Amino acid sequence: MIDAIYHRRSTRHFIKKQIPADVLEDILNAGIKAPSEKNQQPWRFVVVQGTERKNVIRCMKEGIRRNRAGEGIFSKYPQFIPSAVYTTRVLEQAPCIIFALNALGYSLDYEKDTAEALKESSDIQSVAAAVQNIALAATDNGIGSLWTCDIYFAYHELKAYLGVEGEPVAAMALGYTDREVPATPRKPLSDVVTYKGEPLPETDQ
């Protein structure tokens, strides 16, 4: 799995080749092995394949249209719309789309207090850990993936379409690719890690 961590890539080109059902099940099983706050396992997944993918694209296009019209969640950030349009094209290619939801999440219309906001943050972290496991398991099986949160452009449309209890957190496009995806640059550890204290001295066992 360490090898998968170093070789995982964000894939944006997929070929027309279906993922075998047993491989997809293995990938999903890897997702539910993720750690979660107090082992609540708040994740729920909706797997969309075949002609049903057209409904996902329909939702995305409608959400993007509403944002352009100033009615969507991200209507104040029009600079992000081209990215959402591009992501929609990627989703349209992918033979499989997995939606990850937080079953314990609150509606966007609900005003959370501090404790509720912190609880939801913990649950979203748990869902994110499951999504990461899915991406790594896909890599381990020679399958490309794209983790995207552009689904928030069509939050209400997709939530209604998915019809599953919970709040959408992210989508994962999965599929085989015939293109090599280069690694993207990463900041050095010196830029992102702060050490406090000294390591304990080694002792003879």
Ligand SMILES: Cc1cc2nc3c(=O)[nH]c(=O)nc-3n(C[C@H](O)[C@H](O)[C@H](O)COP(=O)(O)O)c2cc1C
The other form holds:
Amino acid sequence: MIDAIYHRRSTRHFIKKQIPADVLEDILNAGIKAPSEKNQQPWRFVVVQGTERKNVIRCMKEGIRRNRAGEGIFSKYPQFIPSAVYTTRVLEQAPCIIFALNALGYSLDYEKDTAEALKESSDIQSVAAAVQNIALAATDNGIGSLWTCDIYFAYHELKAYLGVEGEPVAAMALGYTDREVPATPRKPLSDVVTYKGEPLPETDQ
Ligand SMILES: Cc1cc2nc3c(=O)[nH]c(=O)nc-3n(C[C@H](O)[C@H](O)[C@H](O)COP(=O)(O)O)c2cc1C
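I would like to compare: after the form predicted alone, may I see the structure of the form predicted together with the ligand?
Entire complex below, previous chain first.
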């Protein structure tokens, strides 16, 4: 699995090859092995394949259209629209899209207090852990993946389309690829890690 961590790449080109059902089930099983706060397992998944994918693309296009028209959640950020358009093209190519939802999430119009916001944060972390397991299991099976949050451009459209309990967290595009994807750079550990203290000698533990 450590190998998968180092070899996973965000894949934005997929070939027309379906993912076998047993492989998909293995990938989803890896998802639900993730840890979750109080083992509440707030994740829900919707797997979209075949002609159904057209409905996802329809939702994305409608969401992007509304944002362009100044009516969407991200209307304030027109600079992000090209990214959403690009992500939609990737989703269109992917033979399989897994939506991950937080069944314990609050609807967007609900005004959360601080405790509720923090509780929601831990549930989203639990769902994200499952999404990462899905990405790693896909890599392990020779399948490319793209974690997408540009789906938020069509938050309302997708939530209505998915029709299951929960708030959308992310969509994972999955498929085989025939392209090598280079690794993206990372900030060095020295930029992102702060150490406090030093390990005690074993005898003083
Ligand atoms: C929460 C999250 C949301 C992301 N959303 C998108 C997206 O909507 N579209 C996209 O092309 N990439 C998206 N990405 C992929 C990132 O751009 C990518 O992980 C990053 O550039 C590092 O590249 P790597 O995954 O190949 O290591 C997302 C990644 C994460 C973790």
